[in-house]
Every structure is written in C-alpha cells, then in structure tokens.
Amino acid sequence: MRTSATITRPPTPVAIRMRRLVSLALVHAVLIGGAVFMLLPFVFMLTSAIKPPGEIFEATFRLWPRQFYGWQNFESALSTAPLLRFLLNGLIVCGGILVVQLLVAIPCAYALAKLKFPGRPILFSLVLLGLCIPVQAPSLPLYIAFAELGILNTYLSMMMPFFLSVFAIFLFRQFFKSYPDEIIQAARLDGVGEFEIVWRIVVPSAWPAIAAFSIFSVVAHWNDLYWPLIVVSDTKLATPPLGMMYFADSELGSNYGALAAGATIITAPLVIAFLIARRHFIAGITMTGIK
C-alpha cells in the first residue's frame, strides 16, 4: 500500500507580511486600549475644571463645555486655597528627600557592586528584605520618636523617613554592576579613591538610572498622603494632596469645578517633569532591567 505524503508549503511572503499587520494591529490596539482607560480620569479632570458646576455630571459627556467657565474655576482655587504654597511644600519635601536619597544610595550600592568585603551577600540580601516591608509597618514607633524629638510638624519629620531608599540602593547596584572593572581598576593605580571614583568617574555614567529613580521618588513622595497625614497638622506645612484634602472638605465644598482645576494645578509638575525626563527615564528602566 502506497502512503500519500502532504507536502506542507512555506508561507508565502504575503502571508507572512500578514500575519505582522495583524499581530502588530493587535499589540497596539491592546497598548491604546490601555492608554485610553489610564487617561480617562486625567481628561475627566481637565474637562471637569473648564465647565460650570452644572454641566459637570450631567448625562451626556462633552469634552468642550457650552459654556467656558475656566478662568472662574482656577481663580476659584487659587483664591480659596493656598495652592501655591501646597506647590512649594511639594518640592520642598521631594527634593530634600531625593538629594539625601541620592547621597545616601549611591555610595551604599557602589560598595555592593564593586567592592569586595565579608558580608556583602547579607547585607545585599537584607536590602531586598527591606523592599518587602511596606512604609505603615514603622509608622507608630517613628511618630513616637518624632513626638518625643519634637519635631512633629516641621518639614523634617516628613522627609526623615525616607531619606534611606532600599529601592535607590537595590536600582542602582544592577546599574553599576555593569561598569567596567578595568576603569576602576585603572583610577585606583592613579591614586584615586573610592569615594572619588564613584562621584566623578561612575556617577556621570549613572545619570540615566538617577533620572529613573528621581521620577519614581518624586512622584511616589509628591502623592503621598499617608506619612504627611499622621505627621502635620498645620495648613501652611501640608503638601498638595494633604493640602487638597484640607480645602476639600472645608471650603471649596461641592465646587467640582474648582476641586478640578486645583487637581489639574497640583498634577501639572509632575506631567512637566516627566516629559523633560522621559528619555533619560525610559533609558534607565531599559539598562538596569537588563543587568
């Protein structure tokens, strides 16, 4: 008995040029599927602090308003609460945070990536421990500490705990793991020393992987509500979102438009920074995820 044999014929150029279109059309209607609901609430926000407070919920949504009622809106905000100094609380805050982090960090994780002494293992390990304890966790014995310090409501008591970042230690560590031994090697013939060599010879290198960590840290600490919560009572030292809160539910009330416009104010550096960082940003996730 004779067996016919199917001969299975390579794919055509066209079929295969298919194929991408399609796979291609399917993986970025999945990313603009995404994108569209992450913006979804930004473009609510915007929409919101242009319209008069009766056409913010009505039934049909316009993204233009009949009636323009920007300008009422942010003056509303701006004059009811103190925005600009919830603004310059931010940044006060973030980056006191993010200088000390970066001293701090910096040195920490060049010694566990290119010095060689006992321990090193444990103590890199008990680094990734750290990631896993989230920041409630020591909340009420650093409120204690503070109280009896008596530094409660001041600027110091919001930015102490977080002036050491495991995550800092742990992201820059994968990207100085890659620096080339040879470079370092050569500068310590030369007289240089360590702590030389990681500020003026490593750290220039690095500035992709400082810029990831900066919006990381600037954003997480801009948008935290928590700490500063438990930690200050006082309007004139509140951040944005605390400061938001405060004006919420006390005087802007059931402005909806007004509580837009003082979102879109708060939220408007952090969309500012990003864009001016966004290479350097997308570089540093990319290197240091590859190592």
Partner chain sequence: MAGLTLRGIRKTFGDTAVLNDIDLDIADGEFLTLVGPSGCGKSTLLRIIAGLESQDSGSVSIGGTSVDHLRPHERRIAMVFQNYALYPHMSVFDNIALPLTMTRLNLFERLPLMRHLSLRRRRIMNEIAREVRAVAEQLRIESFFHRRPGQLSGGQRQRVALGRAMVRHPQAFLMDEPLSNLDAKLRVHMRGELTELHARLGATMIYVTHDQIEAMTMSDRLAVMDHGDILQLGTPADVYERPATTAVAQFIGSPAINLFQARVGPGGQVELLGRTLPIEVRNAPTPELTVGVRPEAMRIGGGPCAVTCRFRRRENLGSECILHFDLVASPEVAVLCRVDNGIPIPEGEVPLAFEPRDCHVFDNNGRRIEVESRNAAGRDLRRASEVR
Second form
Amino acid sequence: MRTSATITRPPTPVAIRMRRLVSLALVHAVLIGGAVFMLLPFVFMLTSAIKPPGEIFEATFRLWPRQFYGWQNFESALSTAPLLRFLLNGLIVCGGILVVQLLVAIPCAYALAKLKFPGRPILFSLVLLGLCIPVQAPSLPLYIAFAELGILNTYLSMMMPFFLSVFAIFLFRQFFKSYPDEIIQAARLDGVGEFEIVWRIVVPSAWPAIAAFSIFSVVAHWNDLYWPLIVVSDTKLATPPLGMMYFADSELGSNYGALAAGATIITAPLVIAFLIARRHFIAGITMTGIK
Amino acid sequence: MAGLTLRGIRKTFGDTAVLNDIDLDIADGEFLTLVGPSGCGKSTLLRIIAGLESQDSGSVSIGGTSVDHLRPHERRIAMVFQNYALYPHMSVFDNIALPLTMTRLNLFERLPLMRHLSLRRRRIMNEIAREVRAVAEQLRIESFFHRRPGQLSGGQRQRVALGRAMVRHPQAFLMDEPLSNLDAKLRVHMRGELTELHARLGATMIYVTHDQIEAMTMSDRLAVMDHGDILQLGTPADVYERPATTAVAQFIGSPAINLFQARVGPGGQVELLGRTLPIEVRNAPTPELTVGVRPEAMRIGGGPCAVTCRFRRRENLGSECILHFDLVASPEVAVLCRVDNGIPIPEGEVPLAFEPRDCHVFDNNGRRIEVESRNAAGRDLRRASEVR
Amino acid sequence: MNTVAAQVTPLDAVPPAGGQRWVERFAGLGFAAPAFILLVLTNLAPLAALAFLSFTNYELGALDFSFVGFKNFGAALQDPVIRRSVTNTLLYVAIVVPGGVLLSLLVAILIHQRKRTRSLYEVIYFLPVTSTLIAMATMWQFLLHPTLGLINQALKGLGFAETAFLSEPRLVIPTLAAIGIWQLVGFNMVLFLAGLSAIPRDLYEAVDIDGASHPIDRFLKVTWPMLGPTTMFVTVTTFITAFKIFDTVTVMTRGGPGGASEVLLYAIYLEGFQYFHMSYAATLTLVFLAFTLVFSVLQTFILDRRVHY
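Target state, the form predicted in complex with the partner chain; input state, the form predicted alone:
Entire complex below, previous chain first.
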C-alpha cells in the first residue's frame, strides 16, 4: 500500500510546530475576515449613531467620534418617529401570534400524535401540504377578504394569517410522538382527562420544543416586512421593520446619524435577547431548522 | 378488592388476531400471572382489562359488574407499567397524590391560580397528604418525597409507581412487566417485596411477565399464553408437573424440557428410539408421539427408560451443573441433564435414564395424553396424570 | 402504522366495549377542530381563491368580473417585467444558493475545530440572522454609497475605481446576493455545526489510522459524505429563502436601476397591492408557487424523514 514516496523522514518537532502555527493563523485569518464582513453594518450602525453628521462619511473610519453626538441622534430619532411605539407594536403582534399559535397547535399536534380519531390521516396530509406553501402565497385572497371585512389596519389583520402554524403542529407532533404512551395511559387510569393530559402532563415535558418554536416564531414575525407592508398603512400600527422603512423614507432619511440611532433601537431588542439566550437560539434553530 | 371475570375476549389488530376468545376467572385476592413469550397477547389482555384498549367482542367484569362501558379511571383499578410511567415533571409526592387530586378536586380547584380561591381545596389536600404519607411509609419512600423521578434509581421509581397504584385502594392491581427494567439482583429482591405486599394487602393482582421464574415464584395461579390463547391455567405446581402442551412444557422450567420423537407400539406401549418404555397410552389420536423429560429428571446410568447420548460439554451453575449431550441416534437433538456438581464427568457415549413417572407424553398436535405407567417390576398400574 | 390502523377502523362500527375509544375520537376531533378551521381559512381557501382569481379579470373594488380563461397566464408570459423578474430572481438564487451553502460549510468546519474562540465566532456569524433585515439593509445602503460609502472609500484607498454597486445594472443583483448571503450564513452555519457534531469521532480516528490524515482527505472521506443529509436540507432551505427575496429590494433598490433588480415577489407585491390588479397578481403568485413547490415538497419530505434518523 505505502509507496516509498510517502515514507519521508519524520519532520522535526520545530517543523511540526511551525506548520501547526501557520495553519492556525490561516484559519483565524479566514474567520476574522469573515467576521469583519459580518459585523461591518453593525459597527457602522453603532458608530454612526453617536457621530455628528459631518463625521459619518469621513474618509478615515473611526470607531469613536471626535465629538460625541449620541444624545442628539437618539433624541431626534425618537422625536421624529414613534420608535418605541413600533417596538410595542412588534411586541403585541409577535406575542399575539405566538400565544394563539401555541394554543391552536399544541392540542392539534397531540391529537395527531397520540389520539385515534376519524380524519387523522387526512388532517396530517393537509398539514404536510401546508408546509409546502410559502406564507406569501395566500396573502392576496386574505387581503381581499380583510378589505371586504373592513379590518385592514388592525392588529387582528396583522396577526390573523399566522394564527395557524402548520410548522408548529408538525414540530410538536414529532416531539409528542416520542412521549411515552405509558405515562399518558397512567394518567388516564389516574382519572386525568385528555384536555388536562395535554396541558398538565405532556406540555411541561415539551418545553424545549416550545422554546425552540417560540424563538423561531418571534424572530420570523418581528422581522417580517411583507405582510405588515400590505395590510398596514397607519403609521401608528407599524411593526419595527415597517416603521424603519417609513423612517428611512421620511425627510429624516437624510439625517444619517438619527437613522442609524433609529436602526439601533429597532434592532436592539432581538439582538440583545439573542446575546442573552444564545444557547437557546442556536438549539432552537437546530431543532426547527427552517425559516 | 374484587374478583374479575373475562368472557369471550377477542381482539385483532388489522388482520392479525391478538386474542382468541379468552375466558378467565380471577378470584378475589388472587395473584394471577399471565405469562408467555413476547407477542403472545398477554399485555393486550391486561390493557383491555384496564380499559386502555377496547376488545372487539367479549366482556370484562370486575366484582361481578360489567365495566365494558367504563373509562379506564372509572374501573377503579391501578396499573404499574414496565417503565413506571411516572410524570417526569412532578415530584414523587405529586406523582402519588395525582390520582387522588383528580378524583377529589373539581376542575376549578385544579386550575392554576384559581385553585387558591377554594377553601375546600386546602382541607382536601391535607387529607390527601396524609394518605400519601401512609402509603409512602409502607414503601419506605418518604425520604425522597420532593425529588423528581429522574433523580431516582430504578428500584425507587418502582416503589413510587407502586405507591401511586396503592394510594387509590383499587379493586385490582394490574402489573405489566414491572420488574423487567431492574437489574438481576434488585429483581429478585422486588419479587419478594411484591409477594409480601400482596399478602399484606390481600389485593387482587394480575401480573404480566415473560419471565417464567417470576411467574412460578410469585403467583397463586398462572395462565400460560401463546398466539392469543391461554394454553394452560393452573397453580405453578400444576403447570410444572402436568404441562398441558409441549409449548407449555418448553416454556416453563429451566433449562427447557428434553423432547424426543416416539411412537405408539401395538399394545399401546410407547416406543422411544426402538426401545419399548414401560408406559402405555390409550386414545392416542395418531401413532406419532412426543415424549418430554425434564433435565432435572435425568441421570447418568442405564434402566428400562434410557437413551444413549454423547457428551458434549458441562455448564457449571455452582451447586449443580447442566450436562449437554447429543442423542446418538439423531445427533441434531440436544439432550440436557441437570445433576449435582459432585458426580464424575462422563466421557463418550453414555446411557441417560429417567423414571416412567417423569415422562410427559404428547400427541402429534402437542397436546398432553393420559399416561399409564408400570413400575420396573411391571405390575402396579397407576395414573400418573390426567389432562385438565 | 398507527395512521393505517386508524384508517382501517370503520367509523360506523359501534364497538361493544371501550369508552376510551370514544373519548379519543371525541377529544381528537375537538383538539384538531380549531387548527383545521384555521387551516382552511388561512391556507386552503385562499389557495383555492387564488386559483379561481387567476382565471378572472377581477380587480380590487370592481363590482363585476368575468372569466378570461388563460389570458392572465398568456399575459404573464409576454410581460417583459415578469420575464425580467424571473430572470433576476433565478440569477439571485444562482448566486445565493452555492455561496450561502459553501461559505457556511467552510465557516462551520473552521469554527467546529476551535475550542476557546468557538462561541465568539458563533455569535458574530449568527448576529445577522436575528437582526432586523430592513434596518441592516439601510446600513448596507450607506456602506455601499457610490461616493461616500465606506466600502468605496476602502476600494479607492486600494487604488480601485469607485463602484456604484446599487445603481449599476450589472452589479445590483450580485450586490443584493452578497447581502442575502450575509444574512444566511449564520443560519446555515448552525445547521452545519449540528451536523458536524453528529459525526462520530471514531470515524476520524479510523480514517487517521487508515492513513488519510491530511485535512482534505478527512473532509472528502468522512465529513462530506456524513454531512450529505444536512447539506441537502441546507441547500433546499436556502433555495426557498433566496427565492423569496423581497425585503432588500423593497428598501434598497425598488427594482431599480431600470428594472435590473425586479424580482418575482416584488412584482407580485406591486401588481397586487399597489396597482390592485388582483387577478394578474394571483396568476403571478401561482407562477411563484410553481417555482418553489418542488423545493418546498423536498424540504417537507426531508423534515418528515429527519426525525427518524
């Protein structure tokens, strides 16, 4: 097998160490290069948010401004656009969507995983079909229906299309399927009704899946632009991305410092949440694995 | 406590019949074991009694009244599962208390937050705590009341599962292989504890296992099942001494019984490998027979009942040993012989003898046949066994 | 297996026994009902309506409409905007899919071997996934500004000519694709990292003993084949995400310059929700669905299988 070509003199310890150092340096060079690209807009956003207008586009980039202008930028951002209102809207919409999604999907997923009832195979096929349909596809008829009902420009219209998450049903069903049947049967023998089995027995054990899905759902709907853009024209109801768009379009769009400050405020909640609960975010993405 | 009656229980899954027309009477306070190889239908039968699965036809009565229309918890039976089925997110105390809280508190009193509004709840919870404690004392599990099942050892979980069953004072205990997840030493210990518990509570217990030693050591009676039928129902001694079929004979007893092909001679005598044995059968449906002799009934040496075998190897069990032989007449048939460790190891071909009364004779369908054996002198005729 | 059993059980066969069976049926139907109703209301009925609309000439607010057969489909095929949108979308996908998959694989492999710095790199690369793309797109717009932007100043400093990334028709889609990759890499990296952790260590030890100790050998003999299912899944999700490009176009280019960055979802948005050509937009949505369907089905199939690994 081994030819003479592969039998070379064993390398000296110094050579081995050198080779290892070079490859380590190379790996870090690549990773740091990528990291600079990844962080570029964040660094630019944060530094611009504390720079006076004249310094933002200076030829030499500085991390810290000569003149600290942070207060003025954040103040003018907050006074021109109701940024905190956007955040509150985002919270209401994401929270409302998530709560209904969980309330609807968990019992359905339990029924699909553990109960025998007529129509179960059909329902599961429909869930799989639903997984194949991108959220943007039903938006046109939904818009027409909402317009006819006169509920455009309401929180309900912003949340309603997402109340049913086929993905949540799918994910929880997989999770519940691996839940031991014996415990459910023991609960039945102990006199626990099916409704209480779901919420008292099974759900407490499913929190990793629920946490994973919650992260997935909040990230998706906090950052969604398409649907709010369609149903909302009232600035007061704008979610963070939509608000950011209005903000950038307004006459303040040329006040780059304030715009960067606004972008910081819009981006901060999720990014901070991610930095705090990093493990859960990554575990959640690994488990859900879909956008 | 109450007895149970099963009548004509049938169950199929898709095209496969799991239970064929099962009739069974279980006396009040009896320890009855359903034993058989995996897939024989014993667990399904237990789950039908519990109401977790419904039979296709037939009926289950507990204490003389039919429970077919009742849901599992309404049947007032308790079940101990193979994997214990403890609620992983609840403490030991909550696990044991749950059956009581479910029956004694109403929905309003069970709701989070809302429950604190009820004055009645506090009184009932105190009552429940007292009962849980009483059960826990019997099982010696009070010391880990506030731990979760995940923090307990297998034996401790087993006790908690028993406690959850006991606290309801059920009409009957159903146990589905409750010891199979324990290590060998603990299993022997828990066997003793369960037997003592049965004696103390005087409760009706139906116990499912595939382990014939558990079945033999613990039960008042056992029902040997295979392919959805009860092959034999009787006391452990009955089943061991007078197995109704070859399947029962092979399943009960360790090491397994030796089976030899034999024929009925012209006078009704049994002919084994060309030798006429001093036993006679009447009413044999066909000339082909199977003769079974348990390894512990065989000894090295000649006699009127003997087969010639070649020694292969010895398995040492400490106080005794199992000798493995091949039948010389047809070497693919293995013959086992269980003897004291003291005896000298044979070499080459030796005769292995057994008493006529230790012979179990079966017809070619494997059913037991009435045997009349003559002792060595050839006079005294006596009935050795009869078919149930 | 269970589903088959449920199908086999005839619905009208009243069992002689077993309250439990009826409880399960009742509870099952009750638990599934809200989800089923919402599924019909927000997914299935709209989809049917979409198909219906595409054969009409309905416009929002119109009192009357009529059936026009395949006229909308014919119009879509002839429409230069739609043709451009499809081409641009496909070009975008053709850059983002290989770029997003291969770069994230590279990053994942490099990060996977780090010990102390691993979590730091993980955070940095994942940051764009959680950030609001609209806000970050605005920042990219600044960075890419033809004269004042940091990137152009850096290029100038290195002796290159100023480049108008977003207003040069040839460059706009690749630029948007770069931002798309920027947003995706962290997400894919996390999936690849999970796949890498699932590779048993003894496979690498075995391949070392067998003489393939060079990193490239290790990659070709163990890593790449073992990552096969993950790579497949990542590719499919990346395709679907890329095909749905909308945010960056809306904020940064609005289809410009001169339609060079018009993409399918943006065209649907304009036709449906700006010009209110509902029937035409419905037709375009069906086209959009047709493009993604193969990949969505594939994704669902993998998701369904993945659990059994």
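In this text the structure is predicted, and so the values were computed from the model without any measurement. Numbering follows the first chain given and starts at 1. C-alpha atoms forming the largest set that superposes within 1.5 Å between two forms make up the rigid core.
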{"property": "Displaced residue check between the two forms: residue 75, CA, 2 Å or over, core reference", "result": "yes"}
{"property": "Rigid core fit then residue 44 CA moved by 2 Å or more between the two forms", "result": "yes"}
{"property": "Core superposition between the two forms, C-alpha change of residue 65 at least 2 Å", "result": "yes"}
